[in-house]
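Just one chain follows, in the form predicted alone, and it is written as structure tokens.
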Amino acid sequence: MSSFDPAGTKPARGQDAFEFYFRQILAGKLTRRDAMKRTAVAGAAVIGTMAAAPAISSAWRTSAQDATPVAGGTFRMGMQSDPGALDTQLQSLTAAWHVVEHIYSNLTTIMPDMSVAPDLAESWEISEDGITYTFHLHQGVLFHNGREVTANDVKVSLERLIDPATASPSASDLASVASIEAADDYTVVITLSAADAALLSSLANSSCLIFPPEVIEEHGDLSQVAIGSGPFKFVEYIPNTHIKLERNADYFVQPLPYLDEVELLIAANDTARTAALVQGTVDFIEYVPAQDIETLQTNEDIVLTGNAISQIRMIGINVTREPFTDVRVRQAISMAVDRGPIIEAALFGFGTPTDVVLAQGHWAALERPEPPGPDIEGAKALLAEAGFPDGFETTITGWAEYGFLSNTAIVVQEQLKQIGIEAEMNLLDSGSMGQVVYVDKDFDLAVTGTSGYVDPGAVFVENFRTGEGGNFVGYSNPEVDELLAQGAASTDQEERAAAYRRVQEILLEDLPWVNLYIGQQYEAMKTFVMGYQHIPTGSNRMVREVWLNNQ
């Protein structure tokens, strides 16, 4: 039996690894490609590009890690998008995740170095066959309503996620779970139907938050109410305006948090969000607009952190709809794409073109050269062969509140015109996008993305396994299903990598997604903001360690 005990874990490695490999690049001892590979091995699962690594280094130098934190103050965060609702078992939107991660606790959590660490689970044991996980909870942890967190709360919370009646788009996070039992008040036993190497990281997902069941009984769901055991208590949510949180004085990880209050101010417009930071209306912004990165780097009052991010942006093709059931049509769309102009328009060049899901340097990446350029004549020939010599009309559904994605959609729309595909644009707010694309699956083409994964199995299972709620394009391939089962069941990393590489090869043939680019993601903050650390999943959970050096 293997076990995890935080007292016996290795020191955090993320910051030192990034800093070290960045210095190696500057010294000419490593290429960026080699640095990406070594940093991934050191713990950062996905690195898009090291081009702006000085911003990460600058953030560390000014984070005052050795200073004594000062408690108090209100931290004002400029957020990219309105969450729409707060029940992350009913929706899988990043905007909601970036709210609830401050309110709830999970069994496990993801650290800045991308390692899995304890949260509500103080420790755990895994049986030799990888089927049984026994979690030992911290005792004395209180929900925000004053009641102690017990093993039964964990059982009910996780069972709600996988209950078919919930119809959660994130149910695949726990697809391998056969049963969940509360052995006693502080012991949870999770039994799997098959070994799942991604389970511990999946339990850190926002879908696996732990809540008091009585809140569901009273309110029906968690869409407009939030009671967890995390560092901050929910106070107020005014849609398209703000979310207010206050310090949880009883948080079980003392002395955290340091802040008295957190205000998450919705600032979807990129220009407005940057202006709010520069003018001091907010102390922090997420999703720094690409066009403002270089300007903010030169502002002495502002620090940037970020770059590394586990994400992929793509054209999702609804393979259940005509004419997209024909792989030749999907191939033609892929051949029409020119990623260079897309990255310039969406990210001002701060991105890496790709036609596969995992970034080069990831341990399970399919090693490839850069994607080929467009082949307009070849694409037209394929459309003609498929019965559309003059092209056809369709729709592109995309995000109105994420400027880089709406800009991506606009460029894709123009590129498809070159092969006779006339696409009407349908840009939606986050709540509508989640419903239309990810729940109703009522679209033709969707310019969208996914991010925040730690284990590659999670992103592949959720999006490509037959029948999964997150498989919004309706893709199904028995060989892929079998390979995903192999990848989840194995404990040998190279065996897993081989399975996921083959999956990516098949996806390049079947093209349910036309992958476009891996972006860089930054957070920017005033220099008096201390203790914040970027996490390559895109999470802002390290706000719990933030303190303000301006009081």
Contents of the next structure:
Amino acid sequence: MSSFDPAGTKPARGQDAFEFYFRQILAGKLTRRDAMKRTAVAGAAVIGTMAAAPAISSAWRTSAQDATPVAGGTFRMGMQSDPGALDTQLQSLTAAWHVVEHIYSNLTTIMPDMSVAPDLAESWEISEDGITYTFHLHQGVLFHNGREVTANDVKVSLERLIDPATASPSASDLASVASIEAADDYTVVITLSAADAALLSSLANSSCLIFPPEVIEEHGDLSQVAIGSGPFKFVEYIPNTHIKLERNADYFVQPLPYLDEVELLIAANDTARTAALVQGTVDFIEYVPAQDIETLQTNEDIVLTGNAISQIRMIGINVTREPFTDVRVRQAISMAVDRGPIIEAALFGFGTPTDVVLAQGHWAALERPEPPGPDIEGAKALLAEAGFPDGFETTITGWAEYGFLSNTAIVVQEQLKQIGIEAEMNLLDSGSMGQVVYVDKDFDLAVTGTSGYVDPGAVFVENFRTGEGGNFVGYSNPEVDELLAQGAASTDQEERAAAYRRVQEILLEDLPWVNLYIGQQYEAMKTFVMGYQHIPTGSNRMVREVWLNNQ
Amino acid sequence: MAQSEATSNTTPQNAPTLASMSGGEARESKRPGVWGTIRKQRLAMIGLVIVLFFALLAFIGPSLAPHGATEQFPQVRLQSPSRDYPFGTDEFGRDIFSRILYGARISFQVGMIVVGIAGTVGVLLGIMAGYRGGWTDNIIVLLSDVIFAFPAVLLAIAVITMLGNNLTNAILAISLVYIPPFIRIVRGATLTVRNTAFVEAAQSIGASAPRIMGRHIFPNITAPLIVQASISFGFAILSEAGLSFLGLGNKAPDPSWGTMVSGSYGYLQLAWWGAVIPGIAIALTVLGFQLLGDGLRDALDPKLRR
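Here we have the form predicted alone; I need the corresponding form predicted in complex with its partner chain.
And the full complex, kicking off with our chain again.
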């Protein structure tokens, strides 16, 4: 796509030039070299600092922006989907994650450069065998109810995720954990059953949020309450309307946050979300609809950030159901799919076709040529071999709210018709989708995607290990389980990469997922919104560093 | 049998509020017939032409469609109207012209089934209420008022949520919403007819209540019923489009006009035709039925006939 044309894009009047060009880089509009030319001599030093991408973002955020952050104001965010409930241990929905990430703290967190950084845990030590992790907590961190966060809260919070009684679809995040002990008030010792290279990044997942246990005693679960130790306090949640948050003045990372209030307004409809931003009803939108990217780029009051993303979109095939138990049927589906038109219809071309989970260029990626075009005759032959010369009827379950995913489903449905597979379409809202596909596992074909991950071990274990709660397609292969154990146990990146590459090879043969594309993802905001950064996991957590330059 | 038929054939002329439907009778009375009245009303004629046009589309349209309703041509996404794609293509590269033709069938199916169900139920309950009176009347009117009290769209959404989200249930939901107006109109007309001489005559010769309602009352309340049916037909199409727009009822990718508007309005700035053309189709059809309904009202009301 030629949409990111650097020519003719200039900083808006009154906008800081560094900030502008930096955002252009983030948005993929400018190469660093272009930006260096434009920002001239004075800019070079700053750009150099950014390229080094230090682990603590605030260090360069202040240097990248001339102005001193101004505290105060209400930040209104246009959100893609209603979370339904706020307990991210009970359900695994991006929409809920995008709320609780502002309210809770975790032991660790993921920075915009995808590195793992300390959050509640000030520091940690890992034993030489990789089995024992000792976390030292920040002292004096307060929950929003005024009580200090102690090691026991961490223990109870994380144990709830693992507890079989919780039946969490995200329990695999801590699958390697054997025990969690509070050595003293500020020291947590996590002992693993086997080394797990993904542990530190998994602890940053929204499923590993740290909450005060008394909230569970009082309310039963966290679905309608949210008391954490994060930058913002929960005020109210009106389903399908908004979530209100207010500043946590006692947040342990001072002087954050700058905003007095954050309102997350649900604007599931793509058109409505874009319109809200343009008209100024909101200051920020997530999941910029692909069809609006070019229009928004030409709007002087709006900047986009984003592009990089770690989430794969795919057809998940329920391998426990007839006729998908037959690998030939799954291969036929894979051969019938034409990724180009899917990416055009879903994302206006803002995506990369792939038949493996990890993007090319990832350290554990399986090197692959661009996926081949469809082979309808070959697919039909395979179906005939499997006993379905005329195809069969089935269903596709997909997301009604994420426009790019429903469009993906509609194109897939039409492409499958060519080999005689007539699929009835069920597009569900987020809450139903979480229940039907990820909890009840009551579907044939699901057109869906993963949420962001950092370590490849996490995405493979959660989705493909035998019996995992997140393994919604019901896939089971002992060889994969063995390789995943190997990949987790090793600390040598090359060794791990080898294991995960082999896993991806096997997945290409077994095809529990027909991978489609890795999409680009953008957030758009008014130019007066300062300090926001895109994180390739898809997280909006950098809202804590946002300040408004319009006061 | 012969006796009562004779009664019902002669009575309409006795009843002052009754509309006459037969052309022969119009010739006798030297008044213009229904057709004659409608023909003089330009707007009603426009309505009739529009309705007939879309009815024809619904009937034979799909066989004229150059492409399948859900067939996708990825290389021509969001293309403006051209010779190959007279109404342009949508975001999947589907031919909007073909989808409009298929959509006409869905719309007319909805209209016919809704009017069929709501009309039948409404006539049965309305005549019973009007003729029997008393507690039968009270209960039917109360039920009808309860349904009427709900905003129509909310009620339809509630019904679809309960029954499940598909086109059949959407049609049932819309039918339910359209029953009360039929009951009201039929009951009102029945009350007028009930006290006429020919009904009393039928009663006096011992005709059963169902027979009186079916043989003597029903044929004499058809005028307001036809008007109501015409107007309901248009609004039922509009309701289906509205529900489809909200994602209820018709399922993507089937080309209900409402679904087409809903799917394409996100692309208005890039490809206005995707949402505007089905929007025009909906508006025209509803307008056609409205105009026709108004014309029929005038034509069938003897007071307005000159």
